[in-house]
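The chain that follows stands alone, in the form predicted alone, written as structure tokens.
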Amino acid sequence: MFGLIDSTLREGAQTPGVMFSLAQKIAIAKAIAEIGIEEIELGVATRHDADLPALMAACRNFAQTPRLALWCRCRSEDIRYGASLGPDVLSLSLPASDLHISKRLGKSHAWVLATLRESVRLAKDLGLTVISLGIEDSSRANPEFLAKLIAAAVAAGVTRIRFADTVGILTPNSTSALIATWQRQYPNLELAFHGHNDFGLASANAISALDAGAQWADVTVLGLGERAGCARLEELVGMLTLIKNEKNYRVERLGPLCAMVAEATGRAVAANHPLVGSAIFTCETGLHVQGLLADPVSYEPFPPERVNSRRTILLGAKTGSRAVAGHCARLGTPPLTSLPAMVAKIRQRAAALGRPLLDAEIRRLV
């Protein structure tokens, strides 16, 4: 595995209503780099993006500099402009499905293949050595044409094939099958996966792609992107680090990064958002509290300290006796009545209020 490609500043910036300032782009890129992400896609290679030269220059001065990439249409003017900025990776993009080729663009298979060859030749002539081909709508492509397109890309000298599940219709099984098929046919070719989250499977599909042999997976912070967004950076970094024991990433920095992007986009991070939500280590249910008090591993996949969080046990309508006894002991106020009676009081009061009780309320009841 080579790593993750962050596309927050390209795909994420396409989210309706989202517009990052240059200062925000630099701050976000720096925070992503500090987590240890291997490649950052800074934007679209077009002169319409006036921030790109300054952003590229700023990123070159980071203490920890990942590979810097630009997404690029297969147009000579865009390729020339992208090359002038000196990216480490130029990610060309072409569609593979008939829906996009004929209905959207009014073009043919022959046009796609010719455009690919001309674009790669131009990029190489301009001195670019790492050329990626993003195959748009590859999950709905005709298999025979997809094979021709990949063969033509390899023959032209493309370094990496980036499969885009453009409308998020793949499952973990079909993603694995897609990657495994092409990994077997081209064992020396780098493969990447760009998954959309239309059915809530983008992160799972990205992990499946890596497990099946892909070297790269695309992510965005908070899953930003078109429609339902993309695979979430925080979820892949968390899974790879905390479960698969990858050593490249600093998971303790995920919270500040997500908070920064949430503020920049005007979006709140849900309390139960995986890895960075404020309430993911909060528990009220008696059965779960019993397990946490016996051994936190029973109901936590990783210690909260790994992501700069902490465990919180609440007393409410679902509380059990062990939680009440433990919480009262921590407050230094042992119950004056029997424990079962106190549990009943706490449950009744919480049910009446429609929420867990505050420490001051518990003290009063005790």
Given for the second form:
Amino acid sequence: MFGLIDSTLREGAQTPGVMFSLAQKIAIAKAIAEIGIEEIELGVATRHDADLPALMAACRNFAQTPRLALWCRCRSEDIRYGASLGPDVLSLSLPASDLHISKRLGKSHAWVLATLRESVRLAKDLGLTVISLGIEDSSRANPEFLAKLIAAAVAAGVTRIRFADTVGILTPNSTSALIATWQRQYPNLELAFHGHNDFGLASANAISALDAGAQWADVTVLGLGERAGCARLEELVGMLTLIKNEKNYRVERLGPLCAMVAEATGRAVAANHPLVGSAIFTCETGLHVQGLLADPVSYEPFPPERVNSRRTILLGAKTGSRAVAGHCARLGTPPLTSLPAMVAKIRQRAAALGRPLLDAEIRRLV
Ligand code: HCA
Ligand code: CU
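In place of the form predicted alone, output the structure of the form predicted together with 3-hydroxy-3-carboxy-adipic acid (HCA).
Next comes the full complex, and the chain you just saw is listed first.
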């Protein structure tokens, strides 16, 4: 695989109610670059986005600059404007489904193919060398037309094809089949996947796409994007680095990045949010605590320190005797006269309060 394409500042910025200031965009792009993401889509190539020239210039000054991409409609004025900003990648976009082609745009297959050829020719004439074609709604496309569109893109000289599951209906299996089909047909073409999270499968589908041979997967921080959003940067970065060992992203920086984006969007990060939630290394159940005390690996996929977090063991209504003994020893309480009696007291007290106990409350019970 080549890497991840972050689209927080393009698709993520399309999230209803979300609007980033230029300063926020620069800070987010910098934090994404520092994690080691290979490509960032900075926005849509149009003069309506007044921040683009300054954002592009600021990103060029980062110590570590990823490839900078612009998303672009197949319109000559947008392509000219996009090219004038000097992106490393121009990500052109065209729909493949009849629904989008005829109902949304009122156009024909022939129009899509002609527009593709003209747009790629123009982009090349303007000196752009890396041209990506995003195929919108490819998961609902007529397979024969999809094949024609891809053949035309390859003939026109597109560097990369990005399949968009625009309404998030694919599963890991169908994503894998889609990518594998085109990978077999065009072994030298770069393939990318842009997945939506309408059924909670976007990140899983992105991993499937990479496993099936796609070189690139799109992500956004906290999965921002239209409707239920997109594949999550933090989940892909974590899986590729901590479990699959395919990348060496700086996972310890995920927490601050997600916190910054949460703040900028006014959307809280859930306590159980993968990789960055505040409670993902907190445990209260007796059986699990017993396992964690014996060896943390038993109930943790990776050490909390990798993401700058730490393990917290709570004593509450679900607690067990090992947790109580271990915790009291850590607190340095006087020796317990009866461990079972102490466990019973903690459970009763926590049940009465409806929450786990604080250390001070445990001391008092001892
Ligand atoms: C959108 C377009 C897109 C495009 C993806 C791409 C989609 O709905 O705004 O160009 O690869 O999901 O189809 O994000
Ligand atoms: Cu999208």
